[in-house]
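Listed next as structure tokens is one chain, alone, in the form predicted alone.
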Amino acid sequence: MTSPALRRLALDDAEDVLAGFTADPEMERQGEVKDLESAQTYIRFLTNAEEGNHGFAVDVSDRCAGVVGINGATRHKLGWFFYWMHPDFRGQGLTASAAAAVANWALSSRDSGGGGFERLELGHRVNNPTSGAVAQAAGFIHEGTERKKFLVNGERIDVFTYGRLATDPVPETSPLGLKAP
């Protein structure tokens, strides 16, 4: 088995993306992926750099085990940050290492090959502390609570919000390496 690494998400990852969505019913909150065609649409959206979007695959033995992405608002140098991991690969620290690597890249200047963002934001349900641990490991700082933001199974759920600025310290989490495109 090769060491896990990050690489740009590609249309060839559609089967693995579909597998990630079908393996966990909670994934419906990440998007509308029900078949290969919708998985490809999801990937096209996440890889549309003209819109400021960036999608990265967590590559484990040439398989997309998870995704870390940024939906950008390039005018404001701001990005909505998210991550997910197929259940078979959870609990290994991969999500935290991948999120740290992508956030570090995103908040680096374009002159140095980075994403040129100045601020990243993310949110997670308060009843998902694992996601909060990933956010903190990737250097995000808890900024507040959005009360009753999400409707989940008929119940309103609070959301913890986090931000990371280009001027914030780089986290100590060991980032995954980024494979050349």
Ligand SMILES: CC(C)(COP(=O)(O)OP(=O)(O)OC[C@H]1O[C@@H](n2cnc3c(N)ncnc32)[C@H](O)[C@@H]1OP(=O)(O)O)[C@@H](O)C(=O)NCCC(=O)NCCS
Contents of the next structure:
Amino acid sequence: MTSPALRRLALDDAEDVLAGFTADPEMERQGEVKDLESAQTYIRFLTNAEEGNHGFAVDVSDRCAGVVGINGATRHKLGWFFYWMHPDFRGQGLTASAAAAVANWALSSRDSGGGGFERLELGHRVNNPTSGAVAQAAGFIHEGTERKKFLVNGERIDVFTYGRLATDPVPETSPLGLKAP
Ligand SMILES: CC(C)(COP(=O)(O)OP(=O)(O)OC[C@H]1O[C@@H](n2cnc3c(N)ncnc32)[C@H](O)[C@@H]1OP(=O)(O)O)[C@@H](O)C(=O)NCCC(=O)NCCS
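Structure of the form predicted in complex with the named molecule, given the form predicted alone:
Complete assembly follows, chain above in first position.
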């Protein structure tokens, strides 16, 4: 078995992306992926680099086990950062090391082969502490709380917001290898 690694997401990953979305009801908050066609639409959106979007597959034995992505606002060199992992691959520190690698890449200058972003941000519901642990492992700093932001099962839930700047320290988390970004 080859070691897990990061590579660019591709249309061929649609079946694995669909599997990730259908394996966990929590995934409905990650986007509208219900069938192969919507999985391809999701991948096309995430691979539209002209819009500042970047999607990376966490590749485990040629399977896309999870995704780390960035939706860019190119004018501001700002990116919205997110991640998900298929339940079969969770709890191994894979998302943490994948998120660290993608954030390190994204905040490096284009001259050095990086993404050229100057700020990344993300948010997670307060009742999703694993996501906060991933954010911190990837060098994100807790910036605040958006009170009662989401309506989940009839209850309003606070969201913790995080940011990482190009000038913030690179985290100690061992980053997953990133193939030719
Ligand atoms: C959140 C999610 C991506 C985590 O994936 P994962 O592969 O299990 O994450 P990791 O194995 O890398 O674990 C990350 C860290 O969380 C820690 N952790 C696990 N449960 C925790 C808890 N309840 N509280 C605090 N930390 C916790 C782990 O110890 C690990 O830290 P370590 O690497 O220092 O050991 C995954 O559960 C998922 O896809 N959820 C659905 C989508 C989602 O919520 N995405 C985030 C939206 S912002």
